[in-house]
Structures are given as C-alpha cells and as structure tokens.
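Taking the form predicted on its own, here's one chain by itself in structure tokens.
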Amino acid sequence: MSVRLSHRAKAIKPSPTLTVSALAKSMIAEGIDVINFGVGEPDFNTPENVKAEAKKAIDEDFTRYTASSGIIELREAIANKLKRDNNLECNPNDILVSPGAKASIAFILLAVCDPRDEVIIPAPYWVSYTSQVEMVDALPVLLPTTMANDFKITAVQLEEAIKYLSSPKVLILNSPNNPTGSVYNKQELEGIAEVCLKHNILIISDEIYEKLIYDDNEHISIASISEEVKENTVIINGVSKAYAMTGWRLGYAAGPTDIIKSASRIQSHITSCVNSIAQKAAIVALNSCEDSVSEMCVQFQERRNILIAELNNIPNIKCIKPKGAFYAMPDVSYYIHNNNKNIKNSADLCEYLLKEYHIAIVPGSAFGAPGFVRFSYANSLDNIKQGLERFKRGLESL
C-alpha cells in the first residue's frame, strides 16, 4: 500500500544551510579538507558555568517533565532579561519557552494565522521563515530590498504593498539580521510600528542575534517603542547564538498573553516541553554570562573586518559591512552572469566551489537573494583567509 503524502511535506524543501553543512561535513569524513562558511552557529564552547549547572541538574535528577511553557525560574530570568537589556516589563506568564527559537515562530505561527493569511517578509530572509508559514498554510508575502538601502525595508514600502494584499495578518522582522547582518534604528522601526498598528498586523520580532552587535551599532527591540507596540508584538529569541549553546535547543516568545497562552496550548501537544537539563543551563547562561559574550564578540569583529575588507579587494566583488550577527552577503552576479563553467545562478557558483576549491557556502537563491552568496564568519581567522584565498581562485578560474 501506498501512503499519499500530505501537500505539507511536498511543498517543504530542506534546510539549504543544513544541506550544505552536511555535504560539507560528509566531504571532510572522506579525508577532503573543506572549510565551511556554511554553517549558522558560534565557534564558541558553551561557558564553562553554564556547563557546571547541566551537570548539576542531572545530578540532582531534575530529568522529569516541566511545565509545557517552562519552569517558572526560567520564565522570570528571561522577564529579568527583557528589562535589562531592551526596558521591557514582561509577565513571567506572557513568556513561552520552546525547543529553539525556531520552535517559537513555528508555535507563534500556529496560534495567529488562518488558512491564506498573508505574512510579510522582508527579502533576503532566514531560510525557515517561507517554509513555516506555508507549514500554516498561509501565504508568504516577500518585500525584496537592495544593497543600497542596507537591506531593509521602509515604513513607506511597507504601507504600499500592504495596499496590495487581502489578509495581511503577520510581519516578521529580523534585526541583527540572518544573512545580512543589517540593524533597523529607531527611527525606523518607529515607522514600521506605526504602520503596522494602522493596519492591526501582528509583529513577529525575531531578535536572536541582538547581543551579537558591532562597533556603535545598537540592538532596540520593536516591542521597546511604545506599550501599544509592545502588546502588538512578538518577541523571539534564545541561547543559541549568544550562549553558543546551539544544540541545548532552547529558544522563547514573549507577547500578548492570549498569543501566548495559545502557543503554550499547541506546544504541549507537540513537545510536552522542553529538555529539563537545557531549562537549567539557560538560567545560568542569562544572568551570568555577559564576559563570554563580550569576548566573543570581539572576535567576531575583528574576523569581520578581515572578511569584509578582503571580500572588497576581490575584482568585481561587493559586500557590504554587517552591523550585527556573524554573517557576510556579498554580491557575486558579475561571475554568474561572466564564466565560462555554464554556472547560471547562486546555487550552481556555490557548488562549483564546493566540489572544485573545497570551499562551503551558502547560495543567496537560499535567502531570495539570487545574485549574492552568504559567508558565515563564525570561523577562525586562519580558516577565513584560506577560505578567501580559495574563493579568489575560484572566481578567477571562472
């Protein structure tokens, strides 16, 4: 017998930066040296304390089911957290915590919109966020921008294509950006807001990278404009990136309580709850682990500029410098319009480099950015100027 399989799971493609890690990784199990600029996590060990209280929390045997929206501790060291970092009250109950802030929006996603509701993305965009809201079966309304505005949308574009739409319902912001490393200021995200409110949509405000910011560049969170802002406003973010604790899968959403209460809802049908051990780390990671952040960001500034100076010193190569997260997107249309190897878009260059020069990166088709590929500079220093020389040689054999 022959099971149908759900239009769902048809219309889902894999994760294209997972795809590329693991075509990298099975590459370097096979004795090939590939330096991978795929991937989307810290080179960082998780801080040794946090480490400590897993190891503490197994030992007390704190391994049995939690609440579905996570232990009570961990809900107000996160309310604690928003008021220190971004002046935001929050109701320890207004909070959620998930398997990763991926699990959040899926959550998030799921408790607000119906069937053919339109949820607006700025382009380029994470990779999971079209394919979450297709899982709803709502409509991903991309809004592209351009290198010349930063990559960011306007309150102005904002307010023209909304004109456009019959049921907007849901806008998913991403400062720090994933693959930019763009930053909204104030001021615009004061004019987003501001229409947002006008047409009552629902801001998904995903601030996973907001510690990870550069020179005099700062993180404000959207909710932070105003308390009617705030109550119109969900935020996302985890450990994952700050902590580097990828793997400990812990993200949270905090917005209106019945948003909220809602998602708690769908994720104790799902999940239960979140990995008890995690729950406990996280604690420590939010309240105690401000000197590794810092470190780390130090590092990754200085890979930043080495990467961004060297990818502008590459014949017809433009990129501009990010602002936050670890990542760099530079535009490399001229080669795919210009070789000789029949390579026509972003996804062929990505595997000519891959296969041919032993170097990993992600295809900006991947992000809705087809003419630019994403570099990831979490790496080390040693890996990114080899990595760079390879990726020299590769445009120059075109």
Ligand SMILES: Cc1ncc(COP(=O)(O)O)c(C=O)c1O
Given for the second form:
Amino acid sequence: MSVRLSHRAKAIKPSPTLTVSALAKSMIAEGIDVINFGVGEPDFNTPENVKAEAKKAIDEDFTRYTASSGIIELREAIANKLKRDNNLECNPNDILVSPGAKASIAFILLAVCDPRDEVIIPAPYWVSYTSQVEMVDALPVLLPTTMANDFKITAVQLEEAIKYLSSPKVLILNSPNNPTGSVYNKQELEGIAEVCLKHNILIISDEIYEKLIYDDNEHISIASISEEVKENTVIINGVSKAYAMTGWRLGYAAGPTDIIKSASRIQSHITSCVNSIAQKAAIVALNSCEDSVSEMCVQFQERRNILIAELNNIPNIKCIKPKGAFYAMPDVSYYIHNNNKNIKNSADLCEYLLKEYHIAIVPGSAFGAPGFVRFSYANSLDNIKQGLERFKRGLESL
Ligand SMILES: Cc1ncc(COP(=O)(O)O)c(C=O)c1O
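Here we have the form predicted on its own; I need the corresponding form predicted in complex with the named molecule.
Entire complex below, previous chain first.
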C-alpha cells in the first residue's frame, strides 16, 4: 500500500533524543538499572489540593465541553497570576487556555505565520520550536549563543542577524531556558524588546520555567517592560513544570487581542477545548500552591549545586551554573574529539554511555548544541550521585 505523506510530515525529522530514550526504555524493560537523566518533567507529585479539586469536578459532573478558550474562572485566575507575579494587566479575554504550553505555541504560530516567514530562535533551543515552525511552513532562523555569553543572545546580535533576513516575523525567547538554564535580566530584555519593536517582530516569550529559579535570580517577563512591548508579546506559560502537572495537559497564551482571538478560533477547530477537569484543577494550582513550588525549588537547587560542582570536577568538562529550570548542559566536546571508541558526536557519546554505563542523557545535537549533552536533575540525589560516578567512569574509559 502506498502511503502519501504531506511535505510537512516528510520535513519533520526524527528527534535525536528518541534513539537514546527508546534504547533506555528497552534496557529498563530488560531489567537493567538505567539512571535516567533524560526526563523533562518534575519527579514530584501533583499537589494534593489540586488532585482533590479534580476529584470534586468529576463528582460534580463538570465533565462537558467548555468555552473553547477556557472557562472564565480559570482565565481570571491566570489574569490574577499575571498581575501578581509579572505586574501585567491582562484582560481574561486576551488569554487562551490550551492542552499544554506546547499546543499554545503551535496555535500562536498558526495564527501569525505565513509561509516562508522567518522565526528567530536562539540556540540552544527547546526541540519543538523548530519542528513547529516548520510545520506551519515558516523558516526557523537559529541565532547561536556561547557558553561565554551564558547562552544568551544580545540585542546587537539580533539587530545584526535581522539585516540578512527577508521576512522576520517572530522571535521565540525562552527564559528560564531549556536546555541551558539561562535567565535573561531586565537590561538584556529591554535591548531585545527594543530591536523587536523597531523591526515589528512579534515576541513569543516562553516562560514555562518561570517558577523554577534559583539563588537570587529573578524572572522578568519581557512583556512587563512597557505597554508597547506588552502589545508586541505573547506570553506562554502553564502548570506542567511549576506544579508538577505535566500529564494534565494545561498551558496558556496571553497576548494581543487579535492574535489570541485567532489562535482561539484555530484551537476550537482542532481540540475544541482543554479537559474540563484539568481546568478546575489548574485554578487551585495557580491560586494556592506556592508552598509546593517553593519546596520543589529548594530540592532542585540542592541537586543542581551537587550536579554542577561534580561535573566541573571532571577533567575537561565545563558546565555553567544554570539559574533556572532543571537542566544542566556541560560541554563534552573534548571527549568527542579525543577517544578511541569511534565516538564522533554527542549522539554517539550518549549511546555509548547508555549501553556501557547505563545512564541516559540527551545529546546536545537535539537542541542545536552539538558539543554538549543535557542532564535533567529532576531525579533523586542518590541517583544523581550514582549517575555522575558512572558518567565519570564512562569518560575515563574513552
Ligand atoms: C521550553 C518549554 N516550553 C514548553 C514546554 C511544554 O510544556 P507543556 O507540558 O505545557 O506542553 C516544555 C516542555 O518540556 C519546555 O521545555
């Protein structure tokens, strides 16, 4: 039977993370003790009060379709959160609740991108950005960053890159960042926002890791810089990471009325609405779970401190201290270039470490960072310590 695939389907490349995670899963199924540093979700449970609210919603038969953009009580709770945490006035009608922040980004891209529009993405980047941009027939334009610059783009770099573009439409900014943990400060955001305003480039600001931030670092929403910048920004956020609710599938977009309205219309024809029970639960998460978030942060910070200190103790490994999220991205290029195991890239290195030393880490090539690997520290301290031992031994044997 001949299967006819669209040009979109053909363009979507298999994720380089899949090889490692598929292999890790099959090894675990065989009973092998694999330490998994690949996970992109908190290892904590959803707070009890959130779960109780969901059970109540079921018992009260709150189980039907809702308004496509989300129930008004939830959109009000999101508007209150934006005011409280980000100092942003936002009309609940300018908020779209989607099945995950991932879906919010996709619907916004569908609403704003025409074929061949250019979408600027700082690299390293979260894997889905480039695929989603390609799926809407737009063109991802990667802006490289370096460890020396804390993996952040600068306003000057952005201005320079725009000179070579023909139809720059959107910048996707992600702070705190997956995979680097970098956090942009106010001054940096002001510079970037100014360039975007000057060139009429919409900012999609993915703030999903906002609450997972360490030491005295502060999350600043770029939309809070000025009213003009707010009118040029769509904020993306959700409950997955902050409240350990990845499986509930609930994220949101907040931004200019015309964009949110169009994205809502698109969503209404694709998913109708978000699961009604998750919507009720998300209200409780947003209104009364800050203690759970703080507890989670304390543990993530402790794990981060140990992971980063130990990584930097390994000869020829360099890793910056992430300021937020729960990932660390060490430079492993020395070992890619110096080994006698025929390892030529970060994917080969990850495969070797998984097969021989039973640790699953993600190759940097998945994020546009070929000389790096990504560790998630959403894992117990014991596992982190044991996994680091294996990592060290694996590198020593190269
Ligand atoms: C940077 C970034 N944005 C968005 C998401 C998606 O979040 P959600 O679970 O709400 O779809 C993730 C999940 O890994 C992420 O890392």
